Amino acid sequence: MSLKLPDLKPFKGWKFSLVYIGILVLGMSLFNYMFMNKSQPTIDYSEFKNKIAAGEIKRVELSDNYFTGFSSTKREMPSMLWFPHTRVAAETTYRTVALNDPDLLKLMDERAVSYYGVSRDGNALLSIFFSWVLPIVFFFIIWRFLMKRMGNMGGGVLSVGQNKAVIVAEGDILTRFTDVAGVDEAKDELVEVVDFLKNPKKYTDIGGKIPKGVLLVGPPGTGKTLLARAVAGEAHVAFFRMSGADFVEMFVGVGAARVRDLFKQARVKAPCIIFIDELDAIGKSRINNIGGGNDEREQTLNQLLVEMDGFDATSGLILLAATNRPDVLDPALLRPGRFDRQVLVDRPDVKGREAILRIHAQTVKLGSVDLEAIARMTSGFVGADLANIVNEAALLAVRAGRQIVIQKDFEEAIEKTVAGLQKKNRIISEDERRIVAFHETGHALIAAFTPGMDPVQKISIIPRGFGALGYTLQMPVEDRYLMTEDELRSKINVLLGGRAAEELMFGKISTGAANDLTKAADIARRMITDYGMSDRFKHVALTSRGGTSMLGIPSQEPLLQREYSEATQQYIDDEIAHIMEKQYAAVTQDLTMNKKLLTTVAERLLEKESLDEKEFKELVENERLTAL
């Protein structure tokens, strides 16, 4: 025979809190009011028995506290509207307190009185109930309560040593290598670590060792923490995930314990998987940290670093770890030993992007969509970009109320994304639209004009996101790794396009160049100090600042060091300044042998709000035949 619980689902909404307490506390109030405390006044054992000799008592219940008689007189009842100033028979009560009496039986004897003996068990032990068991289930319940809140705020004060470890159990992990695209070569590096698991036998009888630790490295959203998971599901073992933050508390010494505590419950579940998410949390280096800094992180740190050469390889555990920022991390995790095999989780390439876009995709439904050309639009996208795309297009479908995804719901969120939000309610003068339309129109022009530069996509006047009053989109048809310096000087030349479209039409500038002077400027100045492609310093390197470069990889040192003279900053300076001149006297040039070309665009700007790639490839085309 089975013992089935009771369903729970209808209070797993529930949530404790102390409005319960206060009515569970009314209720026992009014409890104990209405049922437990119903005694009577008493009269004195004297008047109780001339009671009796009167005649008045005629029934007497005897217990062990108190004697009760009841008596049958006539009295008038309260007057009601059915039946006014009625006389019925009632009861009359009196209560005394027992006494040990012979005396008494014999006058009730003699008066012909009724009487009989009660027990008062049943009330006795429900008396203990409410007076001793419910009070402590009550506290019980209420220290669990305060034991939970101190629990959620920082572990409480008999558990700030436990780990905090999300362990999830063997079988329970679903996510599998098939579930994560666009991070082959990564795959690739993690399969020896599940083969290792499923078999270790094989690597044993040779000598081999898995690493110990394996180091994910890459920007935010790549899938690091997925493949994680999918690495823990395809091997069946059980998964400790911990944030790197989660070690760290207020109470010194707290970070140290932890670890010992996660790795202490990963060797008896071994062989299994610790993942500890945003490593650099408790790992930053300890070589910059002079004058005190941080004695906990440090303190944590360090017992990282002994568990790590305290267990050994062949017993199954194996440590994963997560971080976008490889270069701010402590040597001694990185050394061989510990975290001796670091994967890239690059951003995904065209072909990556396409099978990202199709595992998301295949629970929205789909029309008439081109994931290839969606995966080309999405240059420098991660997967979390992707997803999110995907679940933007289905839901502008939804507002659209179509039942079915679309391409232009795909290149809207695209848009979205780059861009952001349409703002078509804000009011924008006429003369300020107009400056708006020659502005990206110059842009797209120059876009247009110049060879190799990535096609315009769309134009638009319609205001998005944070002060955007327009914008050109811009899509790369493959991904590039590499620029020439002739390729850096025609995205300035881009980008100076609005600004000298402005100048030539109305002869006056604005401040909505600004953003695109500062991109500019920027790329002339790596040029310069990153790339060595300078007059005076050619081939040299002037900075050891990494930062982003051009292309989005990521840097290894995001902190600028200046290490070179006042003169020389001097020349950078007047350096930016020349080649910004230049450029932009070349773009002038461009945009005055093709004043006409830039009207009619503009015009059709201004007349449509946006235009799209196939449109605008039609206005060149045509102006160049009719000029022909």
Ligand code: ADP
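Positions refer to the first chain, counted from 1. If you superpose the two forms and keep the largest set of C-alpha atoms that fall within 1.5 Å, you have the rigid core. What you are looking at is a predicted structure, and each value in this text was computed from that prediction instead of being measured. Compared with the form predicted together with adenosine-5'-diphosphate:
- Positional change of G221 between the two forms stays under 2 Å at the C-alpha, relative to the superposed core.
- With a cut-off of 2 Å and the rigid core superposed, D530 has a Cα displacement that reaches or exceeds the cut-off between the two forms.
- Superposed on the core, the two forms barely differ at D370: its CA moves less than 2 Å between the two forms.
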Contents of the next structure:
Amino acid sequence: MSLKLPDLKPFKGWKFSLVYIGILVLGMSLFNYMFMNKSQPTIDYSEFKNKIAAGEIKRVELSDNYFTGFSSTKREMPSMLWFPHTRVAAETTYRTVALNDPDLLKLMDERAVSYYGVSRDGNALLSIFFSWVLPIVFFFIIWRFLMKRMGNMGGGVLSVGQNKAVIVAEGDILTRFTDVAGVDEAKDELVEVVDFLKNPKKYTDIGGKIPKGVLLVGPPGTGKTLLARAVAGEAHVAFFRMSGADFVEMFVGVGAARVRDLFKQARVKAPCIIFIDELDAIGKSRINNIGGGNDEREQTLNQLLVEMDGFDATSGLILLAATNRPDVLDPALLRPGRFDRQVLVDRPDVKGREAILRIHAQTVKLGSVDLEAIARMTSGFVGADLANIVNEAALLAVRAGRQIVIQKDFEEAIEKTVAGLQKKNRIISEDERRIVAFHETGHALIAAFTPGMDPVQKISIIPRGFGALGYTLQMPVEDRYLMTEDELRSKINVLLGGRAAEELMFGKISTGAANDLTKAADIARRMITDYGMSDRFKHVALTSRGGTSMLGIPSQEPLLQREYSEATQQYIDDEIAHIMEKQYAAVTQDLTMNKKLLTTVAERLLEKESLDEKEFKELVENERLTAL
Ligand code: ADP
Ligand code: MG
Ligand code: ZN
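Now show me the form predicted together with adenosine-5'-diphosphate; what you just gave was the form predicted alone.
Full assembly next; the chain just shown is listed first.
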């Protein structure tokens, strides 16, 4: 199972402190009762005098505030420091409020009563202690408790600037890279980061710069947090962990102070890793903040940027961050010199899922269980889902009164989880998978057939979550600033390849191509309106791109200004349809000629869920060789 980080919160619980305060208050009043306020009731002055006259009082103690009469002549010293007024039990004492009465002395002289004055000096130290020191200590303690409680509850006025980062000391992290599976590309990248921390000289000697920030990007539950811990565990350095949300407070400036404090602490502990989980909480783009925005978050983000610029490679500090919303991050964060490295932590494929299941099954007593089959059943599951399934299966086994977990438990556990995931749109049916596989293969093959197109880097049918069922990733070989008309048409072809493959194989078309079609139509429209590539408007730009939007804020996509008539609009629409039709026919022809290859690749994709550049190339080359 996963290894939990020790929770290093200094403060155990609010209830506990209430008890302490209660005891303190009680103690205080007890002391007060015993010392500050002489509890003995007073008698009237006249009665006091009468008792002297009657001989009941043999001795009188005169102090500033009270006269105290005793029934015996023996003078007692305070028995103990702490209980100075405990006296011999037999003695009766009378007390009255002091009056300035010279007659009293005369009377006492007459009755041979011994009398003496006491100054308060004797008890001065004690009384200073109780009336000054103790209350101050008392309030200080209460204040401390409140401070801690506020810090615990997520800040407040008193905890300004106090940091909530959990610092995990070197050696306390037991997570290793072997605890993470199924995200091999990410792991490889991070192995290098560990090497940076362990042997920085190796890189700096050659003049290389160690990256300052590494951003882990990927859907929730794929193991980003786990990977960050593994990095710290492997590198044997201290690890500061903080969530982006911890920086965000009600008061402007608190988050910024926290960031400053975090980096200050980290610099002392260097070499070390600072890990900011859920970076999007503070790193949201400032651009889209129309209407005021969030000052606090902006300040925090600015402070983070300043701090990131403030340390250099030699300081032994590496900033790791994780997010599942890279799209909302402020571009400034992604600039070189900040999070210059982005590591994709993607959903695992079949092999990866099997490996993850193996890791989590280590702590469970397994009967005859085919983890590979389970991996096959769990397309679209992330690491966290799989960990959950193993646990759920173990619970089901216990419920069935078994000592070991068997295949059936896993199957039931998957069923349970699938119901939840289906709601989140992450599970698709077998038929849909086939369609997606052929669709993606269609894109990839057209890209491969077209000279000058960017090579296919990855094809995947692992469900993506937000709507996309699969994807084909092309990597540009070189930076492009100019594109020829042919290249634009090729781009449209690749986009149409998905739907063409679907129609060719299944004789019907699906909604899966909606996004492709939008993009393709957009390219076609621009060819006509912006680039002057249509027959009628050759070399005529029909639109101009204005600078600012209505609010005067520069928008990311400059507003289009139409400069043509309705009739032209009609022509544009017709021409787009025309281009699409023409390209679609060409694509269909291409695919029909390569139907066998299409099937081979799609079947392989169904089996493996994702194909990388090498595997895909091999399949295509093989086909070409056999065709010769
Ligand atoms: P994220 O931060 O990406 O949302 P986590 O790292 O918090 O995901 O993952 C939650 C838990 O799921 C982990 O503690 C681990 O038990 C399990 N898990 C997730 N991904 C993996 C993986 N690739 N390998 C092994 N376990 C994983
Ligand atoms: Mg996380
Ligand atoms: Zn597509």
